[in-house]
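Coming up is one lone chain in structure tokens, specifically the form predicted alone.
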Amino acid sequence: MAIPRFEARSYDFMPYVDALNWIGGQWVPSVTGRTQPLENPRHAEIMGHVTISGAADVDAAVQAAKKAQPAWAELPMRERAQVLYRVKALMERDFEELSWLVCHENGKVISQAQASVAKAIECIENGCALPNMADGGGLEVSRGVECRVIYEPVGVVAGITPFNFPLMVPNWMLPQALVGGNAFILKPSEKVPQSVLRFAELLQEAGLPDGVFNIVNGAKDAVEAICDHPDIGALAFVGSTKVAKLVYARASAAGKVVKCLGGAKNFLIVAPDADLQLTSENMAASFTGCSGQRCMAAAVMVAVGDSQHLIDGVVAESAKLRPGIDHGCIIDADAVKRITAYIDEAEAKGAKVLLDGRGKRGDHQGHWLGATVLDHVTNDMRAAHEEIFGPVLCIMRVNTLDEAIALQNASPYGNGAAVYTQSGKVAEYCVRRLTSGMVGVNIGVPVPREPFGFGGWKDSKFGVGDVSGWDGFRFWTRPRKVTTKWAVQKDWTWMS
């Protein structure tokens, strides 16, 4: 039974299908019988319901994956990659449908939904290229003795993904895992599972054998079951640092290879010589894009020295941005309350609200918050050091570049950071000293493009390597080292 296409091509509310589990190429409800509503956050209306799975559902997906994985792994890597070529073409064919579906389930404006789908396609495109990159190499290490590396699949693997990029983040993981010969189980956010439903059917249409990709919907019980299941060999997670730590500890204790990406608090240092227009426009776009609900959003603007003109420019650009047109809504009512509490507390402790987004609304009765800029933020305010995950920019003022760098270095997070300057010397000074895995120069969202991997430092990541790119392929595979000898040498030893 195929699910219907999503026909919306505007922001007008449209209900959609209930989100069931995708196991062995079929839609099945959870054995728990439990569901919860799926809300369109722009309208605060119910689009459908999502099944809430437990350990038995996870096991059913694992058994389907175990059955399908050996035959999939036996295919040459280039043949496995052909499925990605075909699904890339199908996603391009259905680009508008997928974009509008992400828009409705997540609350993004359509331009930002389109960008996220385009990035998902780029990730798949990089996966298509892996057979040209995955040569393990070989070397004659001594006379008649050759060593080479073969990348073997882990087997059954899993990914747990967040609400903010429903289609993109799964594709940080899936192309590398599939090309590597694994069978994959996805647990999407229970808030936004509907776009990956369509993606599952596109994979099937592209020729992916049933059981190689499975979806288990749910919440805490499903996550814990994935962490604990003995037949899942590798697990990747993207979400908050609090949950990332729990998942990393639990899944590692169960013997899995684990990589967890957590939260962020991205510091953007602004030197007095920064270009006014570039800085103002770029900074505003960084902290409001996707309504600030992304781990690479600007969180703190550190104004160095005489930078008042740059602060004024950022506020002026941010004031132009309209909820519902230039950026979307907030994912749910609880998130609005949480974000507003950070603003209220900072204001009560002395922060100056230069731009107030509280109470601003878009064009429908959903969950909204406008761009907000807080000045004179200090370290005793939670807004200065905790992840807000909303369209809020905190301004901290310092006298020197070293003071600015020290603020970022003191943060427990190390996902993204940036410096705005017209000086190459200043830029390089900061790049070498910021304790962040992804650093931008005059770029407020320094997300690496494929094939460069995505991943931070410190409490923004647990595990080794990045989640995407070449590190991602290495994560989902195991290197087998093969040493061969075919002729006896007259002067041989046990090593040669």
Ligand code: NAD
Given for the second form:
Amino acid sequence: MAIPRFEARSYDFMPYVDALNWIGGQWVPSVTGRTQPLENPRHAEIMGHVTISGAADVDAAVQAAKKAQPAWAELPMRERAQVLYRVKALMERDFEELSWLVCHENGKVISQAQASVAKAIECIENGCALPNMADGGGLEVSRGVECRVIYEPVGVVAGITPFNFPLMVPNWMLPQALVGGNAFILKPSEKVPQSVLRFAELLQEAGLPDGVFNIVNGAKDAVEAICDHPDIGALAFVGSTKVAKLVYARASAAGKVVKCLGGAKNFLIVAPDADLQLTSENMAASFTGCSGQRCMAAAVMVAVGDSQHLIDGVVAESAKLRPGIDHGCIIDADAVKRITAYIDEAEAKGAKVLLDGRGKRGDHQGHWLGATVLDHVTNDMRAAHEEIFGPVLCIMRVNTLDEAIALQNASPYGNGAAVYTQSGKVAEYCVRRLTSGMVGVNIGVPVPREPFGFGGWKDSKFGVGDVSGWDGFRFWTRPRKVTTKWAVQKDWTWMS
Ligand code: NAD
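Alternate state requested, the form predicted together with the named molecule (shown: the form predicted alone):
Next comes the full complex, this chain leading.
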């Protein structure tokens, strides 16, 4: 039975359905019978409940996936991709509904929720294009002997995703996995499981056979059961570094192919010659967008040399941003407490609070923090090197570019980094030395757009390759190398 449409078209509170599991094309409660409340973070009101699954639920999803996968894999890749063309059209048709759902479950402002749904659609488009990239290639490697590659599915695969992009991050994985011929099990964040419910039904409407896409809701128990299940061949994870490490170790030990994206601490270097307006607006948008709850948000502004005017510009731009209008709220009360503790501690150790978001609120009774800028942050403060994941910008002042680069290089994280300058030479000097998988030049959120893959370095990623783009397709498939000879050679030997 289909779930109802989500009718909200404003920030006014609206409850929605309980998030059950989607197994074999049907909504089912978990075997555990456990649920937990789902809070709309803007209102701090309960929108519904989420099923908290255990190992038996994961197994039920695996059995449904195993049943559906062989017939799905039998289809030519181009036919599998047709489902993505159709779901793209359906996502465009339901763009407003999906965006408002993301907005309500996650607390983003509507413009940022819309951007995240648009990006999910872009990921689907990349999936549509995959058959044109996956021809495999072939070569006559010896007289009359030809080698070619066929990308075969892994079989049953799984993805585990975080709270900050409820619909977009699952779509970093799904298009490649489906076009690759796999059946997929998604374990969304237990904080934001509702927009993927609608998405599951859109996939069904687009003609995806039942059982090829399944959702198992839940938390730690479900994740551990996915890591351990012998019939899941590949697993991608996106979330904090702490959990990424646990999942990587556990799922690898169980023999899976695993790729885990972790947390971040992004250093944005500002050279004194940087464009004032561009840098100010860009930096402010980078650390406050999604209320700083994104792995590509600016965390540290490294101000090089005489750049007081740029610091002033960033503070002035940030002061204009209003919670609830220009950026959304914080996911829950615990997160507000955690972020506030970082600010309090830095202040107590001597950081100067240039802009104080503590106690600033948006329009409803939920979980809020305003943009906060801390100056003279030093390495003895946790705010300098730990991931805060909130709308907080730490300013660290250095004299040279090399000192700025050294600060970033010392971070255990390597997700995003950027440099602001008008000099190509300075930009290239930094780009080549920053130990980060994604680097921006005069761009505060250097997210590679499709078809470029998304993925960091160091403790921001465990496993090989990026999660999206072509690397994603390679991750969810196994290359079969076929060597063929039909003609009998004149110089035939036992090795021929
Ligand atoms: P999280 O690590 O708490 O949760 C991610 C997933 O892991 C969820 O599905 C959750 O249910 C599960 N989980 C949580 N604790 C677990 C445990 N102890 N054992 C097993 N599973 C567990 O992350 P979050 O708070 O949802 O998301 C924020 C984090 O995700 C930040 O660190 C952010 O940087 C990171 N993130 C990284 C990227 C990236 O591309 N590198 C993208 C988005 C978010």
